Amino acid sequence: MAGGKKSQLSGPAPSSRTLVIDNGANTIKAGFASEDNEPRIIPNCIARDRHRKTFVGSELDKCKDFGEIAFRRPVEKGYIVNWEAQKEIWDREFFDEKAPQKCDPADARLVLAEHSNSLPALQTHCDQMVFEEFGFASYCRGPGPALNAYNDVQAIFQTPRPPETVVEYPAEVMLVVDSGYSHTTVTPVLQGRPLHQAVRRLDVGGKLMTNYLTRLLSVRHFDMRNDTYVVNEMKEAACYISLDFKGDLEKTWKGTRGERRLDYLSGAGIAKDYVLPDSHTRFHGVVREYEPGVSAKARKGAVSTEDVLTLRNERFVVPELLFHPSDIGMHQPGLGDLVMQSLSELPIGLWPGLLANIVVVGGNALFENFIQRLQTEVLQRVPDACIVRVARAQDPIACTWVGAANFARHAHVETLAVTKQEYEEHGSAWVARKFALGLGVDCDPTG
């Protein structure tokens, strides 16, 4: 039997703890199975500020100027392409003497979460910095999309059923969004497995979104081009989806030159002001509601303590890209039309249970209005027939990593992971065909 044989030759002791990181581009999600609930949350950079004091990973929340600072990132579109930087905020969250979250990776295993279709080169890089550089025991990655099959999906649907019913893992069939910092993936899942086949990506993403709305906050407001950060904040504080977009746009509309629009002097109940840090007293921005004769005293040069933007159209067209990225000449399918294009891969046997179990993850997902914008997108284009249902977890943020130290704690992953032990004597192409059989529970790597 394979089992059998495979306990000859596995030889270590499994490891005693379990770290498990779900590596995005904005932010590292990480935590042990056995004893963490939630995630730790990271910032994945490298920051320094306008004094040239530097500040790496989770030292970030230490700084209270934002103007004006650079960011080296580790990870592009995705994927760690700077091992150099990602190595050194791996060390000072895990394996320095002071780190706040101590691992001895020689008596540990490691789960890591990965974007869908990564490219093989990049894989391999990884797979030695994990057993030549850090030295962990033993090691798993997978794609992330599909890790998130490992939570219990019919409860993000509050389906209801008997309290007495066991919840099995991974869920039979699944449909994922996952909306992050440097794109968003479709990825339809089937038995802990994604299908690659008809996995499709759109390169809009958080940080794409942020550049958006600093161009045009530096076009009709202030130069914020060197305080991307701040715009970033504003974006997740303040940006909704619209679902009118056209009648929004009317409201927004300033009209032709001497018309007075009362939608737009009264606001419509879209514009709000935001508050800009100042450094001092505040360290981040503030939204609150829109007060005409404030904006009106602040564009005559009223003497003012804050420094305000009044967000009108700005607040819904950025988000907007990723329904409609032609809006910038982007040639590619909104979020409907991929969900389309992905379905179109697959029998269409399998188009019931994957529509009817759509889960949204991922930053963007905290949007206003994201679930049933794309409920709706999604309803225009399917079969009347079919039954569209649209989730967001309670923490779209941390689900990946939820679904991934649950993996950590299923016994499908003594089947899936490998020790440093057979990396040193079956080769890194070895460790690649055996991951690349993906997270299946029926999965044999001794095939």
The other form holds:
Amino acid sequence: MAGGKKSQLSGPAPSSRTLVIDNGANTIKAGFASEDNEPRIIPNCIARDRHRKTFVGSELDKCKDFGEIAFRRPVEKGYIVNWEAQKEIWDREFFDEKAPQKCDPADARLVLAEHSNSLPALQTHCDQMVFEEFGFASYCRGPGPALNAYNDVQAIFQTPRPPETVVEYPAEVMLVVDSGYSHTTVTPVLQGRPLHQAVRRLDVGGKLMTNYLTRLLSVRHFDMRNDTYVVNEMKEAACYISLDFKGDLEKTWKGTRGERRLDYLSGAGIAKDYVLPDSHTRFHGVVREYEPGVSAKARKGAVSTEDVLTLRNERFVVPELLFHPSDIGMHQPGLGDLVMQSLSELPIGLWPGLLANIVVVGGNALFENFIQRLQTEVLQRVPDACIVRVARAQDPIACTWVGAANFARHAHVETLAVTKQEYEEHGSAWVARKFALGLGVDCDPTG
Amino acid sequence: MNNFGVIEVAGGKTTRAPGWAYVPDVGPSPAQALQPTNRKGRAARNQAGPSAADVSARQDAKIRKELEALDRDTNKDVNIPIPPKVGGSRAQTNKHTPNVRKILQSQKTFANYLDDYQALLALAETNPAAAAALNPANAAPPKAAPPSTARNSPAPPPPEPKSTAASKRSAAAAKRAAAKEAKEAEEAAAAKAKAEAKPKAPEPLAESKDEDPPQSYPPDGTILPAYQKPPPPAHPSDNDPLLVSRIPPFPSDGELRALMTAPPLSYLEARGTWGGEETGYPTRVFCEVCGYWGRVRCMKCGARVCALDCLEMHKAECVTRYGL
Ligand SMILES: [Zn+2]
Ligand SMILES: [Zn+2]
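For the form predicted together with its partner chain instead of the form predicted on its own, what are the coordinates?
Let us now look at the entire complex, which starts with that chain.
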């Protein structure tokens, strides 16, 4: 099934470069398979600050004052929804004369990582844009989580092996937990093929957690609803996943009326002070050790010009939503149950391989203790004899891109890629079916 | 002080509070109220106050509103127009194809597209032809070619056994059918494996019938090749019956094939399913003010607070919202 190769006899010459894009809701990860070992991270938004200055994509790097900054995002729920905005960002980053990663689509292949379970209409829009507007010579759209199988998975687990071992892609078996801005998904992957029937999603991601922290702060400290950028930085810097939720909640309770608990007064190692940016001298917030009374004084404006707030249970109840979405009334299972729902779709003979190779990717993997907590949650739910190994990719934000780039260099890409000519001959429905079928089983597993 | 009818039961020494067990009231739990089960049982217990139903409705509405807010991308509705380009741009405006023009002009949100898709699925069940006509995937590409080329192309055919009838169905409905077939094939393969001692290559999936002859099918054990490196050195206790680990049988290639070729689920199908409180753990409730366990309940609105301190703070907000 060398569809791409065959038609190139009559079509254009084989494309010389492959642009690899992992088009996330928060950031785009982009680079050329032939030249780059790591992607450029591009904010996937059009932003407007309080001085009404607009920033498109990577222009946001020039922004200093993020107070009250507003965002327009082309990607919603993980999928490209608004192409007017997405095209503007892609144009400026890839296609314009002065684009930082200038690419001539007519002489290039695009490998685009997408989230599973998209809507057919959105996939069609994407395919139409790629061929009819940008005019890529060749194109392949594939599920991002599964592309992680084209990473050196055993290196992630630090599995002992002889140094001369040649890494073969894709990995035989792995369970990918992808926790990003829009949601968290569980994807069992066999030989690079996602087992679609067992893909499961939890609608908790970085956005919801930032919004939740924003709400908690607005109730307890001051209104930050127009400062989600600031809150997001605070979340990334100060939140952690608790390994003892009940214990940590006890330690952060003030106590009953008139009787402040010692742990509350001392901070018990959990409380932290967060110094907010002031948009004059400090453009990013800073976490500080808790100093009793500092935030109260700061609020009165008596001693300091700093805005300081003390974070207590906010530090861990926010990422706790990954494991207990019902804490905010969401009727969805936590990540431990989600993994089990995925496994329950599969023959039990596959469980040992999947459970021993759980890889966590996506920005939320950076929360302290994510790996340990997920391991505990899964261990609680599987038979005692099961070996459960959970690991975080070295760079959880870039690793889907790295996998996609390895895929773009692998023979498998030829099986899946579609040429512009094929698109023009067979139409977008044919292209959509081809991508939905994926690699199938019959192409040689080693390529 | 107005306690809103609540007596604080949690003393200063209840350090081992497991959260959900300390709630002293007998009214409905707001989380339970969201569940359709146990309605009768709840009604019987609802004698505590005449406003119990109101209270639970207030809590439900509040939770729903808050979840919607948490799902939003921005606090305010922002409308940021595309800024004009500052030189160096590609001169290619007004050259869009009709498809592209439509896509770029669309101001639909994900929720709009999801509604469209669900409507399309419903239509596909009652009127497949109409659904196919509405499917955006069937829009003509710029240079339309005869549809028959799809059959002769090297790429895989559409995932239906009857490709003539299939081409008229919408892609969405087709996917669904393929999912069903895959599931059936999977079940059939599983049943076969049980019936026969050594399952032969199972029925190839319907979709691969015309172009992938069964002989291209790899023999068992080739999809995931067996471990080929030398085994670890023997250990004296290797045969100790107490230490033998029970490894579940590895699935046949037939099962694996069915799993690896099954089509993707739809957006809603892929969402994890909530088992409710029967299967999971009791829903935890928290103080709305400080985030500690919500051990007492405001009788006016159903909100949970930890103790009297927080109840007083809640009271101010509650009065503003629901009156005295
Ligand atoms: Zn409280
Ligand atoms: Zn109230």
